[in-house]
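Take a look at this one chain, the form predicted alone, written out in structure tokens.
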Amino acid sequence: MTNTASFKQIWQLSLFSFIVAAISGFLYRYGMLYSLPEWLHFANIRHAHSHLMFFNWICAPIMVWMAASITGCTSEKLIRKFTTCLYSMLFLGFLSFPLFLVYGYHSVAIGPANLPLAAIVSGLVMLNWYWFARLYYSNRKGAPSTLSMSFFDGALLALIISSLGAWGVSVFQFTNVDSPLTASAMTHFFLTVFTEGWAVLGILGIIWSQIQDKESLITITPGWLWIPILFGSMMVFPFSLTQTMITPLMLSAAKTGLVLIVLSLSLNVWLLIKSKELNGFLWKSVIALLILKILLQSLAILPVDIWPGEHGLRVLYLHMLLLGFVSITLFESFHPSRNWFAKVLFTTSVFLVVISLINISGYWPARFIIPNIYFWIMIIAILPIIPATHIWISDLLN
């Protein structure tokens, strides 16, 4: 079992950021029914919510697990280097939240200059990713060559590759090229490689590290379990674009990427179930959500009238993946023997969130939609916050 005790404060700050981001998610749902202050805009709430989740919740705990998995991390000096990097990243992530909430991507007048403050801070966060990557790879030699470490290596590579899309968006804003497809493609390349590559590979690395990388389970070449996911994550971003924007070649590449992801994830699921070590309600929920992810992505491969980039379906999918698969794994991994009831409540609330979002996915029959569905979605959005706050307070007191 990976010992993350040296990074306890990092985990606590990350968990606090999850609570803040979840509250902003509730605020977004509230604003769909009731009036908000004039200075608070929907787009800004969404940007603040997603960036804090990405920067401080999806990144920091995975990086903690990666750092703690390096053999040399018993060195106090090395631990300080990693924690300094992670504290810096968390600080910038928290700083980005009010900037996105108030200004979004708009520029702010500071003296004679107009500066996109939120975008600048986001760029500094990505510089912290490179800082972490340098620390990780420079100290990777002493770590054992296990399957989980291969997942971590691939995940970090995906994170660095995803950042190229974000930098591309920033550079593109200062050109005279009028191409909505290019700008949108860069944005969604970042988002897709981040979620499908970094987040999925990082979480699978955490899961595999907890079943001790049993070599007897791996009856195939280990690379098949993560390399197709890495390459596939770089190919599927066209599914996030408006359907009319993409070319037949882009669609073929996206479907090929999905095939790679689905096949590799299916192999992972088969071996994880075969291990018989992921027992209990929480781990079975994680596996169930991973299977649901595979099924949803398989539908996008088939010639059926489903487009993953449609807003309702994309919101459903991202909550299933990030609030569900990623977050449940993190709660169970960092607290394997504590707060069982709170974690069960959190997991149950996640499934309620997913079920509520199915109603507005655009593919649920209208006659079966729950009356006052947006009100209930707003109420259900509160539920994950309660057990998460309990776990956070419990962690602070222990």
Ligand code: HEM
Second form
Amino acid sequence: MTNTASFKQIWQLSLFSFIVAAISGFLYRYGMLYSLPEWLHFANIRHAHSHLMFFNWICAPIMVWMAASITGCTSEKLIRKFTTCLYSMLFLGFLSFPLFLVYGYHSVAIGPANLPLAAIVSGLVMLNWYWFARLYYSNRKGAPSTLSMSFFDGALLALIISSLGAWGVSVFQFTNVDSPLTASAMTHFFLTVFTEGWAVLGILGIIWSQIQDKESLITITPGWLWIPILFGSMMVFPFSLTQTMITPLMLSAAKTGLVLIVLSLSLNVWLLIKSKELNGFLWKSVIALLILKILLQSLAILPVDIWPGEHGLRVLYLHMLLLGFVSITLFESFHPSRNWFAKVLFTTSVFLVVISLINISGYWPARFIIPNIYFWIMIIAILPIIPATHIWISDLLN
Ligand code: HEM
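With the form predicted alone already on screen, would you show the form predicted together with ligand HEM?
In what comes next, the whole complex appears, and the chain from above leads the way.
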């Protein structure tokens, strides 16, 4: 069993980031109904929220699990190297939050220079990812060749590849090329490889590492469980673009990517269920959300009139995946056999968030939309924060 005890404070800071970022998500919903201070803009709240969630809530716990998988509890020196790297990443993640909240991507006058501070800090976070990757790959040799380690190797590769999209956007700004498609494609390449590659493979790696002894169940070549997801994650970004922007070739590539993801994820689900290791309400919810993800992505392969890049559907899908599948797995993995009631409340509240977002997905019949839906969405947005704060405080006191 992976022992993450040496990284306890990293996990606590990461959980604190979740709470801060989730409060900013609530603030966004509040601002849709009531007035916010004039300096606070919706786009900036969204940037602050999503970057803190991505940098500190998704990255840090997955990296902790990866580091713990190769350091075990043996090498103090190696643990120190990893913790220094992760503290630095968390610090930069926290720093990005007020900068995005106040300035967004805009430049700020500092003396004679105009600097896009939030973008600069985000660049430093990505350099920090490379620092982690260097530590991981250079100490990876001694670790056992398990299925979860293959998932972690693939996940980290996806993280590095995704970052190329983000650098591409920065470099592109300084060229004379006027192509909204290229700029948008690079941004969405980053976001999609990050979520579908890094986050999904990293979380599956965490899940598989907890049922390592059942690996004998895997009667197929293990590569089928993660390689198609890695390649697929790099092909599906056109679905996040405006439908009219993309060429038939891009659409075919995106659909092929989705087929790869759907097939490989289905194999994972089948073997996870067959292992009979993921029991209880929380793990069953994780599997249910994974099946829901597969179903939604299968719909996008079929010739039906659904476009995943449309705002409402995109927000629904991202929260089902990241607040649902990813976050519930993190709570259950970092707190096994503790805080059971709070974790059940968290999971229940996530389902309420998902149901509330279905109402504003743009695909829900108007006559079935709950009256005062934006008020209820605002109230429901607070719910996951309450058990998460309870778990954070109980962890601090432990
Ligand atoms: C209680 C928890 C959460 C609340 C209340 C919340 C709320 C929100 C809100 C209000 C938005 C803006 C929606 C819009 O533009 O219409 C948003 C966007 C976003 N959230 Fe969350 N969120 C939560 C959890 C998470 C988590 C856990 C993640 C990722 C780990 C996440 C990632 C994102 C991303 C990436 C966007 C930008 C979506 C886009 O514009 O494409 N959120 N969230």
